[in-house]
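Here we start with a single chain on its own, the form predicted alone, put down as structure tokens.
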Amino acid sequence: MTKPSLRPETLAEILPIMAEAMATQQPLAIVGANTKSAIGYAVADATLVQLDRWTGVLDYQPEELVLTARAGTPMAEINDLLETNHQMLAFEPPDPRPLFGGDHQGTLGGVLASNASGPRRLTAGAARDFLLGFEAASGRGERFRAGGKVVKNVTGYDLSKLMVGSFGTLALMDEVTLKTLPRPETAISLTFPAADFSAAQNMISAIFATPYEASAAAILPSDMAAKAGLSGDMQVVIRLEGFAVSVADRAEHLLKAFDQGEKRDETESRRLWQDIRDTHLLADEDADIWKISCAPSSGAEVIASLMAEMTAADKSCPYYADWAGGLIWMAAPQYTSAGGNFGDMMREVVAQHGGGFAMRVRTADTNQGLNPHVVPPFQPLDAGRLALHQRIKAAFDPIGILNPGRMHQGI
């Protein structure tokens, strides 16, 4: 049960709320626009603290490629401001609406809390790589700063890497500073047919070995290709970005080097990569939606093993891959042919083929988020990592008031 919500407007206003929570050992469920509440466990018996009033761009210097804003600032506002100045967040944060519904694109803090990164992560890096500094309040009720407001900043520990992806379990970030980049003058895509997943990965490897600088690469099986408006068999999708003259030249060379390729113009390319980035291709599936991260070289083996299990169960398991095959999005039934949990089997397969992680980002069963006996949404931690996570949690939030159990039970 969640208690009535609180809506502080400043970092100073959250400190007495934290002090009371520590004194009474009352958990706080921290949310922004609440667009990603389906990810992870619900925080039980908690006071809801909404940070949707922590809004506003505080400083933006396009010439310095630096933007500072409060964590509750809507992503729509951030994107519009950057677009006006022909800039972007290079890690290409996904829009949560296709997958989770609603009409809100989420907040800057939510993007950072979940380390939400899109197709360009393959070549540009993840959200955590673009956070330069922040001001926050820890679970001790103490304000602190980390990093700075310049790109060349090397002072202190790199707490930015620690906070991004922690889902509000360590501290509440307020003022955050990010590195921005110029938006490419143009972006187009090339699509190539492939016989199977392994052949698709081999083609991507060959393309990235050329000097023609692709910025993103995805693999769409025939059913997903059809949903994306592409015809034919499995499709390899390659994005080229930059100055128009350069993009046209690179596209011409790649089309000559690889057979049966087709060029997709800027409008079609933008729509195609939005579908891939936002998991729109799987959004209408009545199944659990999983995010599997593995080495791109292991992607074909992981897919083959999972498809064999689904064939044995006579069940559908639509999927596609981003990040050159290193990120697999999959819609899967809850149970395997043997009656076991699909998530457990999936994680065993990933472990057998080089390691990685599998995270359930959306469930078809609304009870799974509250049931501790159902497969955990986040990749379970081995003993060593569990101990490390517990020590970090204790250092920042010793009483355990900030989103306790959101990612892993007992943390």
Second form
Amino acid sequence: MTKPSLRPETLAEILPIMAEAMATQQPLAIVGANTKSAIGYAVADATLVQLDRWTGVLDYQPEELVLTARAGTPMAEINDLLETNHQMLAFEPPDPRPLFGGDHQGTLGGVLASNASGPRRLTAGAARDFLLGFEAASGRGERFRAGGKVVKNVTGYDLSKLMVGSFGTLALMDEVTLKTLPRPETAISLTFPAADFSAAQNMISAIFATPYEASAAAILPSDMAAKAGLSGDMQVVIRLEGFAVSVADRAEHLLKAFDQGEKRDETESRRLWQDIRDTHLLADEDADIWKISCAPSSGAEVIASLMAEMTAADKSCPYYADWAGGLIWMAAPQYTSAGGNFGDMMREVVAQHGGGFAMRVRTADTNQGLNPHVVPPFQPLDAGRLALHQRIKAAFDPIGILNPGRMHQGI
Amino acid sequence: MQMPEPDASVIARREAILTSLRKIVPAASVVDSEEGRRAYDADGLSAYRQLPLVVVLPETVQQVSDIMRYCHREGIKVVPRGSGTSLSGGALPLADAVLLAMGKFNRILDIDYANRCVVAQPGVTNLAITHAVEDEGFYYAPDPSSQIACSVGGNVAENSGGVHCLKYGLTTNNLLGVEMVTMEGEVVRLGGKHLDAGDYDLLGIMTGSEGLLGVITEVSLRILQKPATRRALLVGFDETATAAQAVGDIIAAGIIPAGMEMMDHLAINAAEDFVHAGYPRDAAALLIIELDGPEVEVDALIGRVDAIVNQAGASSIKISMTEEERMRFWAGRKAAFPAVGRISPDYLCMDGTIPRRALPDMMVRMATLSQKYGLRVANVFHAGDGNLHPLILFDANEPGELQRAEDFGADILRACVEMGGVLTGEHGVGVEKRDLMPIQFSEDDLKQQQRLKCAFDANHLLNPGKVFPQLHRCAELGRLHVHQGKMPFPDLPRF
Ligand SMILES: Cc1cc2nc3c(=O)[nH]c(=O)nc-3n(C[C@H](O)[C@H](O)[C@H](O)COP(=O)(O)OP(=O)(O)OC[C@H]3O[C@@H](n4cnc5c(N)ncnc54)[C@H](O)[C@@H]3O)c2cc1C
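Switching conditions: you have the form predicted alone, so give me the form predicted together with its partner chain.
Next comes the full complex, and the chain you just saw is listed first.
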């Protein structure tokens, strides 16, 4: 169980805490607002360190497309500020509330540490593409900086990439600088019925081979479509964003080129993509929630193979796909009725269809902890990458005081 | 420029090393003669030259792995090289190192339109990727000016940009996966056709690592559908400050042009003399603003940008009506380097980035420095993202001029950092900016970067002497100060 929590206010304040943690080999469980603690293993016997007091926007120059803030700044504050200035974080960080509960929208640092990216990831990039630089304390208890505060920079290793998605296992980010972009003038969606997943995927490929620039593309099987307020068959949802004249023109072309399309106005479009982005459509499932990242064109085969492996009793696992089919969200019980487990099955299937990974982002079983018999939440690493991960962990956090074991054993 | 002291014992073993390498690759792929090696003695930073110990041209991943394993075991340094167009000396050979030239890795392996991805060997040129897919209406977005020559492996190693990276990103934003070989000879695959890592973003770390972390043997690149229309504006200004203001105004209006380039008076005239692109010769600054996308969008935005630059005080505005005209607008910018080459025996191309708002101050600073050093400077910028390319004009045959030009360049880069920017926007640190790193980074910052290096290459065998001004031994970097109590597991290796 976690011990009493600490909420330092400055980076300087945490250095002695880290020094003591190193001396006593006492791990620290590092969180922002603790909205995403369901992802990964719980850190055993750790002192909880909450970074939600490292708040404040330090510098924001809209026309430079750059924002510097402290990592504990609430996403709500960041989003409001950007909206006021007609800008956005283009990677569309999901709102954690639908999937993980609570009433906090998370912190900027938490979004970065988990590389949380939404539907526009397909065309605009992920959180990892928008962190320009940072200041942090490594697990060695030393302050360091990397990157810069300008949008174009190749000076030294791109440590920002390493920080994003490292779940607080390498260093504690304090000041972070992100690239912002103008918010599109308007955004609407088109929905098209599809006979099955593979027809849906072919349609999306065909749409991306036109110059009509969709910003996002999802596939909703009929049950998910119904939940999202769309009736009928499986639906392909395409979002068009940008200047109003352009969006109207592109919509017209696509509706002409592809049959049975329906236009969804700005309000409906926003709601649809929020549901897709926040995994709202699966949030009330009493099952583990999985995120599968695969080659977009493999989505159909991955789904088909999974269904083929499943017994009739399990086939009801609800799922939908974002990122043109390259991101499958699935709610699945831990064990199949045949006694196997879903995680292993998913990972095998993904490996057979061009590779990728499966990550469990939420579990229905709250007692999983470090039980080695349970399927690991993060995809196990092959030997080459595991060796590099271990050595990188040691380079930043040699004693293992920062979230040890959150991602993989010792990492 | 001080390079690491060559290891005399390695040089003494040269014959034995050649013999061993000939067992790994065909004899003809081991370049031994001085004449043969001479062709590889520099990259695009040609002021620095060094004959490599030997040049090896592998053509399979197995060969690369065997070479690395052998060199690792024998303690021999390795310098990877693509097309040798680096402007920062990243591919500069070392007297005691094997130069691993990747030119024979020149095949495109897979074109996958459904996933909008091309898988290629690292020696394929940047432009060849676009050529391979353009019939189907696709292209590869990052477009360094060197694109007919530079290799995609080199692009990954340098995280190269181009005039269109304002809207479409650098190499790192367009790269889906790589296969790499570590210094120990391990073959590791990172990424693929799927998005994101799901663990540490090693692909992100490899990109821009300047050949210090591994040898790239395969790349998977994202390709995009070509925009339906491209049009450009050619806008002259009487003052650089006004031009800089106009750039900020365009972005503040929510418009991210596909490209937004600036040239100063000297660059405008050098280009005009060379290609007669119709540039306004009397302008202090020229902007080329390109918009792409659906035709109605481009037409509408051309109108908006026209109004913005007018409002900002442009002295001349031309709008491309045909594709030929758009190409002509670009001709001068694209030929800027050779154009400057015609008016000066030699030039140094610098590459700092500044926050855009600092541009007017920077122009003033450069004029002052130009006087101080008695050397002319022509400026081309990627104005949209604040990436400067000052070209310092000098004559290498004049004693002391190269040194003066380098000092001038260093002062410009110092000013970049002082104004909130960075030393390099897209050309890399290499040997050129190596000794300036402490201007931007503290000792602790650099040590943490080197610890990452140690995780990949604990003996500093891969491309040493580049990027870091001071090489620390990994054991020393790993040492830990634990303030209270004792260090746990004192004999475990730490990095
Ligand atoms: C005229 C001219 C214009 C240019 N314009 C631009 C521009 O607009 N934008 C821009 O960003 N750059 C530009 N450059 C710089 C240069 O072209 C790029 O940095 C390019 O990516 C280098 O590629 P290369 O294949 O020539 O690599 P090299 O010069 O051969 O090597 C560059 C670095 O990459 C490493 N490397 C090469 N191949 C591999 C591999 N397979 N595995 C691991 N490491 C490897 C080398 O060790 C070295 O450190 C320009 C250069 C010239 C000469």
